[in-house]
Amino acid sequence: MKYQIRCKKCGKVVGDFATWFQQDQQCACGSTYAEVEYFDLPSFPPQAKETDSFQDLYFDFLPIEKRENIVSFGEGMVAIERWAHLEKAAREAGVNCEVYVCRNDQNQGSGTFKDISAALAASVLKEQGVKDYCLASTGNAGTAFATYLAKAGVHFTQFAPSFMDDDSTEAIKRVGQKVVLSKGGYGDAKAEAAAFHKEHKVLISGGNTDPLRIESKRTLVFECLRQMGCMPTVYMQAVAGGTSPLAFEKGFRDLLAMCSEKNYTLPRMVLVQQDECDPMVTAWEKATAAGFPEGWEQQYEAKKNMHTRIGILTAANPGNYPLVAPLVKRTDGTFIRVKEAELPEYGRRMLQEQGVLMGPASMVCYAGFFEALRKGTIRNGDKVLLNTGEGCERSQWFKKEVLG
């Protein structure tokens, strides 16, 4: 066996994914927060090979026992490009830095950075003989999981908020999977998924701290070294639940375990939300103003009167804030707010300067870069990585607004 799963609360070893699933994805202590540990991670980097699958390249670094169980559409091995026009914008702001963009819109499954999570989940579920799976999602995760689980032969049910876009709904139905639209919001969809899981004994996604999601997304750390030749000093992304920052930190710890002689530093985390759904930013601003008193990370509120049109960034109740915010603080990072109404203009700028059009969640990150420049968050000598979210094919409303 390559790995084991350890509870983050009590420290007990649960076993492998077979045991984890049998125990309803929780430790005997009741905690659902656990991490994968590897018995003998090989030296980094992995042996070079021609492949378009992150699971194939990083097989020895992932909790899959047999390559024959890999489920892939050629995801994960996307370009990390250096964008000159962003570096020019930085110089005009008086900052000399390098700027890299992780092109998740180039993923071959659903065109989002959820594809690598869905790919690893499908592979592990296939290996463990799981036949039914469900989750609640605002769009991206549901579409990605529907696509990959269909290929793995796993029946999938997505519980979605009433406002989920029609493009995502149709994409899920197109691959023969089921969508259940709630009459309410994302919180209602999550409650309905939990009830379905309990009543029908169907395995459910573990959410933002699900080790299946964490283990896949942590490979971005390895890709930074493979493609950039170094670690970024600033990591930026739009954030809803916050899985990716936690995964990046987990990948960084695994990297140090493999390359202890290297002097790597965890980048400053700069996380971005749009003003129409910004509960993490609001909580961070209050904590900053109060000087981060004891227990500050537990002080957050759900966003009320939410009017965002970016369905995949609608985590109004930031339940992961107590985990994500301390990581941001520890790295000397911050949370940034951008104006949702300005995103189409940023879309036009990206299209004009780079010839690329991404979806609105990706544009939150892109706009966040310019806001970070205005705030002085980016410094001379920084190597900035923008981890974009998705392409524009399932956001036709945004595409129309950008193109006029």
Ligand SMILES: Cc1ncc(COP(=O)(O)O)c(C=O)c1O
Given for the second form:
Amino acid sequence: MKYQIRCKKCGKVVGDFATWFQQDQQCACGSTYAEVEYFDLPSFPPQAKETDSFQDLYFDFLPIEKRENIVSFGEGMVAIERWAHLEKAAREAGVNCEVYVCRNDQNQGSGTFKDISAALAASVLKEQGVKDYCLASTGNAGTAFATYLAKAGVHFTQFAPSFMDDDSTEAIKRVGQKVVLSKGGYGDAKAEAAAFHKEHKVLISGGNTDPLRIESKRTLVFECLRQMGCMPTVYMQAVAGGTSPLAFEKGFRDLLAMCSEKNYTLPRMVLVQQDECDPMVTAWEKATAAGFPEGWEQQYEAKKNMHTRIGILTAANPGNYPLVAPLVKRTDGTFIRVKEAELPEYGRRMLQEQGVLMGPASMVCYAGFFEALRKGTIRNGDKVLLNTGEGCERSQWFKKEVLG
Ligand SMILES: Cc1ncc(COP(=O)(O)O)c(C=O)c1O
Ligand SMILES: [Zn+2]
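The block above covers the form predicted on its own; next, return the form predicted in complex with this ligand.
Now the complete complex, all chains and molecules, led by this one.
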């Protein structure tokens, strides 16, 4: 065995994924928050290799025992590009920095950064002989899991909020998987998924701290070193639940454990939300104004009267804020708000300057970079990484708005 799963609450070792699944993805203490730890992480970086699969390159760093169980569409090895027009915009704002964009829109499965999560989940489920799986998703995770689990021969049901785009529903049905559209929002879809899981004893994806998602997403840390040759000093992303920043931190800890070089620093986490669904930004602003009093990270409210059109970013109740916000604070980062109404304009800018158009959730991150410049969050000498999470294949409405 390469790894074991340890409970983050009581510290007890749970076992491997076989035990984890048998125990309904819970420690005996009742906690569902657990982490994978490896017995013997090899030294970093891995041997150079021509491959199109992150599971192939990072096999020794992932909780799969046999290579033959890897389920892949060639995902995860996406380019991290330097975008000159963003560096120029920074210079015009008086800041000399390097700006890198992680092109998750080019992922091979379904064109989002959920593909690596789904790919590793599919491999582990295949290895463990699991035949049914479900999750609640606003669309990207659902489409990715449907696609990969179909390839692994696992039946999959997605519970979606009523407003999920038809493009995603079609993509899921096309690969022969099931979608259950809720009458309500994302919170309702989550409750329906939990009820289905309980009633039918179908395994469910464990949300933002699911070890399967964290372990795959943490490989971005390794990719930064492989492709940029260094760690970024600023990490930016549109945030909903906050899986990716948590995964980056886990990857960073694993990196320190494998490297003789110990003077790496975690980047400042700068997380972005659109003004129509910005509960984490609001909570952060209140905490900042109050000087971060004892227990500040527990002070957050669900967004009321939400009118966002970005179906992917509709986590109105930021249940993961108590985990994500302390990480942001520890890295000297911040939360930033952008105006949803301005995103089509930013879409035109990206298209004109770079010849690329991404989906609206990615545009939140892109717009966030300009807002960060305005607020003085980006400094001279920074190496900024924008972790853009999706292409615009399944966001035809946004494409129309951008193209007019
Ligand atoms: C494209 C895109 N960007 C951002 C997010 C938010 O991701 P996280 O769970 O890391 O906050 C998601 C997922 O919900 C997404 O699909
Ligand atoms: Zn425990």
